[in-house]
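Next up: just one chain, as structure tokens, the form predicted alone.
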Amino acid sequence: MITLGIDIGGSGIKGAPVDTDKGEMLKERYRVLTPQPATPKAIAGGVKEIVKHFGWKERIGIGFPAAIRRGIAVTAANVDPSWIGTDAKALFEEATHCKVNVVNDADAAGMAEMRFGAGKGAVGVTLMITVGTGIGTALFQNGELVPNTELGHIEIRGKEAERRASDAARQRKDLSWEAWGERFDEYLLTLEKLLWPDLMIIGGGVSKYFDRFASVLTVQTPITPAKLLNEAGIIGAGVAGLHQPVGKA
């Protein structure tokens, strides 16, 4: 089945039609800048622009940087705080006139990697970490998602982890990949002590630079870059578009 996958991030909103059987984008992705401030109305406008670009009228899946409970945003990471309590599903359906399912953006990327990428066939506990403007996490037990883990917000040295170890932090501090990798390793070691996963998958924008910082990582857990790289969010959102959230018609 073909759906439209849309990945909403702190700096960009990206989308493309997705073949959910093959895990492939069928057209080149279309990207618009995330509006600032990233209010519900403004982001809905960006999503509408992507839908219009593809002339889309069918199902849509959206990965959004927040914990999503039955279509409602209950946090607001790297978007305007006015998102908290917003019915994101209803908002995007009104803007696009399409059936929409909304999931956490890291959960969407993880779903893609578990179905088509580095996590395919993995057993036990798999932890996907997406690194870009912020840090997102997706946790799986034998391939089954535990939604909305949001472990990018745990505290490291008195600060939220993503304030120290996201790619935005690397750019803000003008860190080399090696210096940033040491910060990121500290974060991974903390997650390892909390969860003891069987596999860690690194996704998001930094995944294509994995070789530049892999040598400084000291976690015991096997660790690998995402095979779908930065396309995982769009593909996973497309997969999520096949479903409706619990409690929604």
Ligand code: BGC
Contents of the next structure:
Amino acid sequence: MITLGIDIGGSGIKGAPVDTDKGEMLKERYRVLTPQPATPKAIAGGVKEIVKHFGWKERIGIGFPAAIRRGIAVTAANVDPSWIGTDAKALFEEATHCKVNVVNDADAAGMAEMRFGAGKGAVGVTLMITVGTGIGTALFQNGELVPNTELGHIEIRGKEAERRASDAARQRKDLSWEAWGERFDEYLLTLEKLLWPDLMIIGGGVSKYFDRFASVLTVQTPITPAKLLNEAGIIGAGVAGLHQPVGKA
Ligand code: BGC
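Shown: the form predicted alone; wanted: the form predicted together with ligand BGC:
In what comes next, the whole complex appears, and the chain from above leads the way.
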């Protein structure tokens, strides 16, 4: 099936039509800047622009950077706080006049990697960690998603992990890949001792620089960069577009 996958991030909103059987984008992605402040109305405007660009009228899947239960945003770490309690599904359906499913952005990227990328065929517990403006996580048992894990917010040295080890933190502090990699490793070691996964997949913007920091990682868990790199968010959102919302209202 073909859906429109849209990945909403802290700095950009990106979308493309997705072949959900092959896990491929069918056209070059279209990107608009995430409006600031990133209020529901402003982000709906960005989503509308993407839908208009592709002249889209079919199903849409959206990855959004918050925990999402039955289409409703229940957190808002890197978007405007007014998102909390907002029915994102209803808002985007009204803005686009299309059928929409909204899921957490890291869950979307994780779904794409499990189906088409680095997690294909993985058994046991897989943890995908998406590193961008924030840190998102997606947890799988034998390929089955446990939605809405928010493990970017665990505390390390008294600070939220994503404040110390996100890509935004690396850029803000102008850290070398090695120096950032050491912070990231400390975070991964904490996740390892809490979850003991069988595989860790690193996604988001940093995944294409994996070779630059891999040598400083000391976790025992097998660890691999995402295969779909930054496209996982859009492809996974496209796959989510096939489904109905999950989670308790
Ligand atoms: C949010 C998560 C999101 C992650 C990556 C975090 O700040 O709480 O929901 O998955 O950023 O965008």
